[in-house]
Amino acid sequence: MKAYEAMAEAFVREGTTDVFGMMGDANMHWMDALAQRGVRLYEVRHEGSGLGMADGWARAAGRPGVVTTTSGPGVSQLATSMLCASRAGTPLVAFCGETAWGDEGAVQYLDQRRFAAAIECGFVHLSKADQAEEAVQRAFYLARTENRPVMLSAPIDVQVQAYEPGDYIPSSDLLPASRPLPDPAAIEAARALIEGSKRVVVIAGRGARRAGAGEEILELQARTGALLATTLQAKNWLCDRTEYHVGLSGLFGSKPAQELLQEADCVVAVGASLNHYTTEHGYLYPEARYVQIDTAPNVVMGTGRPADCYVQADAVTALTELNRALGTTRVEGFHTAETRSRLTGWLDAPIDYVDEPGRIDPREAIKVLDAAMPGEFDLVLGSGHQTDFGTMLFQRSRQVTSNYGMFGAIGQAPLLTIGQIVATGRPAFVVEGDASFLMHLPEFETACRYGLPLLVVVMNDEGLGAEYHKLGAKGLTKDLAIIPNPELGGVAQALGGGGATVRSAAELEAAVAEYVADPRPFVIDVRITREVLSVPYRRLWYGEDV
C-alpha cells in the first residue's frame, strides 16, 4: 500500500463521504484512492469555492468537511474562504498536495506552513510516509477539538512511498464520550443571580441549537418569565414555540425588541459568545448581569469582561441542572399582554413600499419570499446591504444559516448553500447580492452539473449596495458604486439551470412557484430599487432611532 492510499482509507474511517476541490498533480493519487472507496468527489471551478462548500457542508453535517487542492497555486487560492471558515469556527480538513519535500526550486513551491499560519488555519505536515495515518488522525482531531480548519500538507514524493497500514483509530474515538457536567457551585451561583432578577432575557446561540437544547431553553424561559432572543447564527430558532420571542439580539433587532432588551436586569446566554454584535457594544443590556453557559473553558464577552457567572458545561446538561435548581416557581417577568402587544405590533404595521417602475421594494420582495418558500426549505443569508432586509424581515420558522460578519467577504453564501445541500439532501435557497453572486458565478454551473436543488435569489440593485449607501452618507459620489449587469435569469439558463428576471411581486411569486414545483439549480434575478435604505444602515450612518 502507498501512503496516499492509507491516507484515503483514514479519511473514510473519519467519516468522509463528500470531498470538494480541484484536481492537480499533487492530489490526484489521493483523489483516485478516495473515489475507489466510494467517496463522492465534487469538482469545482475554483479551489476557494470548494473550501466554501466544505464550510457549508460541515455546518450542516455537524462534523468536519473536506476540501482538496494541488500544490502551490491551488493552496494559495484558499485564502479568503479559509479565513471565513476560521472566523466562523468551522471544523474542516484541507488535504493539500505539496511539491516534492525540500524542492524549493519547483515552479509550484510554496511554504505552505507559513501560508497556513497567515490564513488562520491549523497545519499538519506529512514529513515521512510512516506518518500517513497519524497525520490524518491529528488533522481531524485538531479540527474537531478546536473547531477550526486544518491544512494537511502532503508532499507528492512522500505520498507515493510504500506504507504498512496499522489499526487506524478515528479521531472521534479519542473524544470524551460523555457531556461535561457543570460545577454545582456554578449552578447555585446562577440560580441565585436569576432568582434575584425580575426581567430575564435568554439568548440562544449556535451552540445551543447544535446541542439540541431547545426544550430546556423553553422550560427556563417559562420558569423565569424571560424573553427569548437569538444570535444571528440561530436566527428564528424556536420562534414558533413561544409568544415571547423577540428575534435577534443586536443591530438587526426590531425597535420594540431593542427597547425591551434594554429593560433586562439579567441575561442568560446559552451557546452564545456574547460578542459586541450580539450586545450592540453594551447598548442593549446596560443594567444586566450575565450568566453564560458554554463548553469553552471561559469566554470574554464583547464588552471585554467575563460574565458575572460562568458555567462551563454542555447546554442540555447545564440547563437541566439549572431548571432543577430553580424549582417549580413561575415568575411573570416579561410574560405579560403588554409585552406581547409590543412584539407583534411592529410586524402588523403597514409599510409604504417604494413604487419605482421596473424595480421591487426589497422589503416587499422578502415578504413574498418568506410566504412563498416552504418552511422545510433551508435559508442561507449572504452579506452586504441587501442582506439586511432578509436578516431582519424573514420571520418564518426554518433552518437559517448566516454568513454575516465572517471576515466581511462577499460571495461566500452561495458556496455555503451548495455544501449544505450536499450534506442534507434538502432544497435550499440563498439570498445574495448581484456583485456577490457574480463573484463566483462559475460555481452555479457546478450546481447544475451535479443537479443540486439550489435556488439563488439575487437581490439585484446593479451595484455595490453597501458602498453606494455609504458613499451617500459621506457626501461622496454614489454612482461610482453602480455596476450594470445582464439579466441573470438568462445567464443561469445558459449555464444549464433555470432562471427568471423579475420586476414585480407577481413575477417573483410566479418564479418561486416554478422552483418549488421542481427544485433544481435556479436563479431569480430580483431587480430591486436603490431608494430604500435598510434599518441597520439608517441606524449606523444616519443615527436614526428606528
Given for the second form:
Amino acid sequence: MKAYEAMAEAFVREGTTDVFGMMGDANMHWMDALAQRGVRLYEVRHEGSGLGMADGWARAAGRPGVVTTTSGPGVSQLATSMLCASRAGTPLVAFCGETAWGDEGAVQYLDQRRFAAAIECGFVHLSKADQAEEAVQRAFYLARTENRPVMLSAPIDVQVQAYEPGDYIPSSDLLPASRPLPDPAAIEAARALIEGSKRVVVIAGRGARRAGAGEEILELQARTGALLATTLQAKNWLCDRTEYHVGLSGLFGSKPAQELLQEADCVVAVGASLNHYTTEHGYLYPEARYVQIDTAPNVVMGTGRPADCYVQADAVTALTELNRALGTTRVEGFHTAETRSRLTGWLDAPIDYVDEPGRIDPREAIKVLDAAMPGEFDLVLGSGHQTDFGTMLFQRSRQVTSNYGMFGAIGQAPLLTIGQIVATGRPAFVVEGDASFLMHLPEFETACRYGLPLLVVVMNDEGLGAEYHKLGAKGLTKDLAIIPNPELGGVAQALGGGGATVRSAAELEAAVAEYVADPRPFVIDVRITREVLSVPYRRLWYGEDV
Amino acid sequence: MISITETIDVPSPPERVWEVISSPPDVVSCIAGAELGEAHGDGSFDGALVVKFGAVRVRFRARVHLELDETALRGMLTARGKDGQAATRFTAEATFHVAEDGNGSRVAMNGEVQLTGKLTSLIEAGAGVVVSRMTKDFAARLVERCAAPAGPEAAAAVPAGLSTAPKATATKTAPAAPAGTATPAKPAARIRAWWAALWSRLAERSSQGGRA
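Please could you give me the other form, the form predicted together with its partner chain, since above is the form predicted on its own?
Once more the chain from above appears, this time first in line as the rest of the complex follows.
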C-alpha cells in the first residue's frame, strides 16, 4: 500500500464522507483513493470556496469538514476562507499537497508551514511515509479538540512511497465520552445569585442549542420569570415556545429588547460566550450579575471579566440541577402583561415602506421571505449592509446560521450554505448581497452541477451597500460605491439553475413559490432600494434611538 | 474626537447669562441627565451624566474643573472621567464666552470631546450626532433658564449628595440656601459664596468622618 492510500483510508475511518476542493498534481492520488472508497468529491471552482463549503459542512454536521488542494497556488487560495473558519472555531482538515520534500526550487513551492501560521490554522506535516496514519489522526485530533482548522501538508513524493498500514484508531476514540457534571457548590452559588435577583435574563447560545437544552432553558425561564434572549448564533431558537422571547441580545436586538435587557439584575448565559457583541461590551446589562454555564474550563466575557458565578458543565445537566435547586416557587419577574405588550408592539408596528418604482423596500422583502419560506427551510445570513435587515427581521422559528463577526469577509455565506446542504440534505436559502454573491459566482455553477436545493436570495442594491451608507455618513461621495450589475436571475439560468429577477413584492412571492415547489439551485435577484438605512446603522452612525 | 462649535443666541442681558453659565448647579440643570456631585479641595467638582447612545444608556462620572474670567465673561471647562463599566474614558475641554448682541447675548462655545475605549466601536460616528443633539438641547434649556428670574435658591443650590438632609436626597433644585449667602450683588461674589457654602459643608462632614 502507498502512503496516500493509507491516508485516504484513515480519512474514511475519521468519518469523512464528503470532500470539497480542486484536484492537482499533489492531491490527485489521494482523491482517487478516496473516490475508490466511496467518498463523495465536490469539485469546486476555487480552493478557498471549497474551504468555505467544508466550513459550512462542519458547522452543520458537528464534526470536522474536509477540503483539499494541490501544492503552492492551491494552498495560497485558502487564505480568506481559512481565516473565517479559524475565527468561527470550525473544526476542519485541509489536505494539501506539497511539492517534492526539500525541492525549494519547484515552481509550485511554498513554505506551507509559515503560510498556515499566517492564516491561523494548525499544521501537521507528513515528513516520512511511515507517519501516514499518525499524521491524519493528529490532524483530526487537533481539529476536534482545539475547534479549529488544521492543514495536513503532504509532499507528493512522500505520499507515493510504500507504507504498511497498522491498526488505525480514529481521533474520536482518543476523546473521553463522559459529560462534564456541575460542581454542587457552583450550582448552589448560582441558585443563591438567581434567588437574590428580581429581573433575570436567560441568554441561550450556540452551545445550548447543540446540547439540546431547550426544555431545560424554558423551565428555568418560567420559574424565574426571565426574559429569553439568544446570541446571533442561536437566532430565533425557541422563539415559538414563549411569549417572553426578546430575540437577539446585542446591536441587532429590537428597541424594546434593548430597553428591557438594560433592566436586568441577573444574566444566566447557557452555551454563550457573552462576547462583546452579545452584551455590547457590558453596556446592555449595566446592573446585572452573571451566571455562566459552559463546558469550557473557563470563559472570559467580552467585558474582560469572568462571570460572577461560573458553572463548568454540560448545559442539560447543569440546568436540570439548577432547576431542581430553585424549587417550585415561581417568580413573576419580567412575566407581566406590560412586558408582553412592549414586545408585541414593536413587531406589530406598521412600517412605512419606501415606494421606489422597480425597487423593493428591503424590510418588505424580508417579511415576504419569512412568510413564504416554510420553517423546515434553513436560513443562512450573509454579509454587508443588507444582512442587517434579515438579522433583525426574520422572526420565524427555523435553523439560522450567521457568519457575522467571523473575520468580516464578504462572499462566504453562499459557500457555507452549499456545505450545509451537503451535510444535512435539507434545502436552505441564503440571503446575501450582490457584491458578495458575485465574488464567488462560479460556485453557483458548482451547486448546479451537484443539483443542490440551494436558493440564493440576492438583496441587490447594485453596489457596496455598507460603503454607500458609510460614505454618506462621513460626507464623502456615496456614488463611488454604486456598481451596476446584470439581472442575476438570467445569469443563474445560464449557469444551469433556476432564476428570477424581481422588482415587486408580488414578483418575489411568485419566485419563492417556484423554488419551494421544486427546491433546486435557484437565484432570486431582488432589486432593493438604497433609500432605507438599517437600524444598526442608524444607531451606530446617527445615534438614533430606534 | 468630537468637536463642539456652537453659538447660542439668548434673549437675556449678558450679566444674567454669565450668572447662569458660571454657576455649576445652573449649568447642570440645563443638561438633561446630568447631576452634580462632590466638590474637591482644588476647586474641582464631580459630575455624572447619563448619555443615550441609541437605546443604550451609559452613565459617565467625571471630575470637572471650571476656570472663570468674570471681567471678560469667558470661561473654560475641562472634564475627564469614565463610565460605570470603566471600559470607556473621556476627556472634554470647552471654552465659552458671553457677549452682548443686540438686545440680548450671544454665547460662543468651542470644545472637543475625546472618547477612548470599548464604547467607541459601538457608537462610531453616532457619538458626534448625540453630542450635537445634546448641545442643541442645552442651548434651548439655557435660554429658558436665563429667562427665569434669578433667585437666591438658584444661586446657592446645594449639589446632590451634599445636602444636610440625613439621606442626601437633595436635588439640584433644592432650595437649601445656607445662612449668610443672601443674593450677592455680583456674580463673582455669588460664586465665591457658593463655593464657601460647599466648603463649610464638606468640612463639617469630613470632621464627622462621613462621605456621601
